[in-house]
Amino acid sequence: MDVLIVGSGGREYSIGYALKQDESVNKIYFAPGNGATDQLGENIAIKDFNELANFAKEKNIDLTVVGPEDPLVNGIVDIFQEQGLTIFGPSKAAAQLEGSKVFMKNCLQKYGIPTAKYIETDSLEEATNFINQMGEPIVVKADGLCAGKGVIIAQTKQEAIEAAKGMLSGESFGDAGTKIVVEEYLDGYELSIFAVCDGKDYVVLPAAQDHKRLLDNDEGPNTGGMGAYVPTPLIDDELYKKVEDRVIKPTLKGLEEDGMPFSGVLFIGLMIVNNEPYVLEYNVRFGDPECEELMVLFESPVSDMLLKAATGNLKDVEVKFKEDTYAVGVVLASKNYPYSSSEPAEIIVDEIVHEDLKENSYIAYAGVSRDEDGKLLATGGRVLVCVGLGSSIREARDRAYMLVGQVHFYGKKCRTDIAYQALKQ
């Protein structure tokens, strides 16, 4: 089959690194793509949707896989299938889950989904007044995409009631935070978990735990992720049931109900507080950058699990998983990531002597670009993922730091304790 992947980040690479690998996969376009997925497929410059609908009609594309949260929250997924395409993701409609946290939290409601106390509003007078009635600390989400940086957590009253503000003033986020979702801080564990889904049916990933924070021991400001690992084992069998029982099917059954099915991925961020599961967030796509460690541990086709998912035949799948494998990635970000931009940087890959980490790791690409005599570039925030697979955390964590010592560029940076939580164990 030919599949298209919309996007060009580390999360896209990773999906056309393992599609790569596939035997009935033939050719892959990327749209746009970025520096390094042109080793991968065929970048295709075409941004509008309806234009990279009719490239997929004239390539006669098997199957569209839309990576970043913009398109499905803009509707690509509803002009492809109106032009009788396959595609994987979910509607305009369902992808608000993602859009907008205030409609994501009053359907946590509605479907009597665990969450934490919340209030969404758009007047200070009201944030202030709930805020003062409770505990410290607060959290404060913009309504709209900020590219995982649109919530706060603040220490004090006064931090969340000037970061409301900021919010509903147009300043921190612009028109994504002129109405704010304010919520009680939960104090537990957070898990990252996706369910594969098909409108009725669904399969369960293994749970991952991303790692927000910029710097080492969950310090600094939040970013877009600075490493995870899959599968994580802060997670049993009985708390993978209260998941799907108390989260992913009323989900599903509400959004059916309500005449939006879910297709597409439903990652499920999760708050674990005395073993129960409590919903943070709703995301409509793979998570970035958990979707580099678990697209390299899937022992079954990834193609088939996408084009079922897409065709509303997932109930027959088989999906598998390399046995007792496990995949750590930690992510090397440019110099002034999260605050400004940098300057492009040359990346420098030594050459990888030792077979054992040949064969246990590879590199997600994200951020980079080519320059005029093809030199690979950093010239984004996330420049790329180091990931490596062991037979446990802890060596799969040693190969993942192993690689991202032969990887060099100019004010090169990540966190040095990706997966602490679960090696404390």
Given for the second form:
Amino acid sequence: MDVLIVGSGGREYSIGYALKQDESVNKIYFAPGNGATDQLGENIAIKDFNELANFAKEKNIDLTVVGPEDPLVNGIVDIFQEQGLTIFGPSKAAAQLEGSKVFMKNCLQKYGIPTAKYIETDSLEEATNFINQMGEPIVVKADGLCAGKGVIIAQTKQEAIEAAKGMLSGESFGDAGTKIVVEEYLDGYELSIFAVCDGKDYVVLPAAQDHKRLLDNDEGPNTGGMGAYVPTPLIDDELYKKVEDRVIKPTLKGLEEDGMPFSGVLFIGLMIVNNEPYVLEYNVRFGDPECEELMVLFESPVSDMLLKAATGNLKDVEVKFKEDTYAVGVVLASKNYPYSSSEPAEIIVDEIVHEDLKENSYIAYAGVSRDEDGKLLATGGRVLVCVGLGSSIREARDRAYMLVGQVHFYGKKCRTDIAYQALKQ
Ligand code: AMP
Ligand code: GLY
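And the form predicted together with adenosine monophosphate, for comparison with the form predicted on its own?
Okay, now the whole complex, with that chain kicking things off.
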């Protein structure tokens, strides 16, 4: 089959990388892709969804896979489906789970899913009253999409009120903040769980742990994610079952009853408090960088799972993962990430002579482009992810960091402690 992948990050690179191993996949297109995805397929510079759907029809694309949230929230799936095309991802209506935190929290409440206590409001007075009744810290969230920056963990009530004021006035995040969610702070550890859904049935993928903060020991500002590993030992069968029974099943049932059956990936951002799962947020796509590790753990063809999800046939799917295998991914970011953009810098990757490393690692390219001489340049915030595989988290981690040592560009920075929570156990 021929596949179109929408997006340009490391997540989309890794989906392409996995699909390329599938015998049934013939040609891969990326829209728009990045400076390295052209090694896996062909980059297409079409942005408009209708034009892209026309392109997919002309080229007889069998499956379109949407990586990022923006096109999903803006209705790319509806447009493709109206044209009779097969596309992996939720409808515009269901994508509101990520597009609006108010919508998401209201769904959680309506479907009886455990989450932090909250109010939604557009009034500073109401927000202030709620804040004054709460213990500290307090979490203040802008309603709309803010590229991961719309969440403030306020250490004091005063700070929470200031954050609410900044958002509601439109100063902090423009229109995305004119409605807010104020909620209690949950103290536990975070997990990312992905359920691939077809509207009715679902497959739960092995749980991942991301590292959102810029610096070691979870210090510094929040980022899109500085590294992740899969599977994490911080979840056992009992906890998986709680997540299925209390979170995934009621969410899919509720959305179906409300006329917006969910298909695509439901990304459940969980906080585990005293061994109980609480939903922090839903996203409606694969996590980045979690996807970069997940994609190399499949034993069964990824294309088959995505196609069956997109066509409502997940009940017939057999999804298998490599046995006793772990993947650790370390993000290499550019000098000024996440504050501002950085000067383009040439990327040099040393030849990997070590057979063991060659066979058990790969680079997922994200914020990269090519100059006119064909040189690969670091041009984005998160430039690439070095992924190592191994029969233990430690082995996978060591390989990932060995690979980090083989990659050079000016200003390169990374965390040195990815997977530390698993390794200290
Ligand atoms: P979100 O975009 O809602 O996932 O929030 C981004 C990050 O803020 C999460 O990954 C958590 O680290 C943190 N966070 C969000 N909500 C809460 C909460 N209620 N309690 C503690 N931490 C939170
Ligand atoms: N890694 C977190 C995210 O993709 O939102």
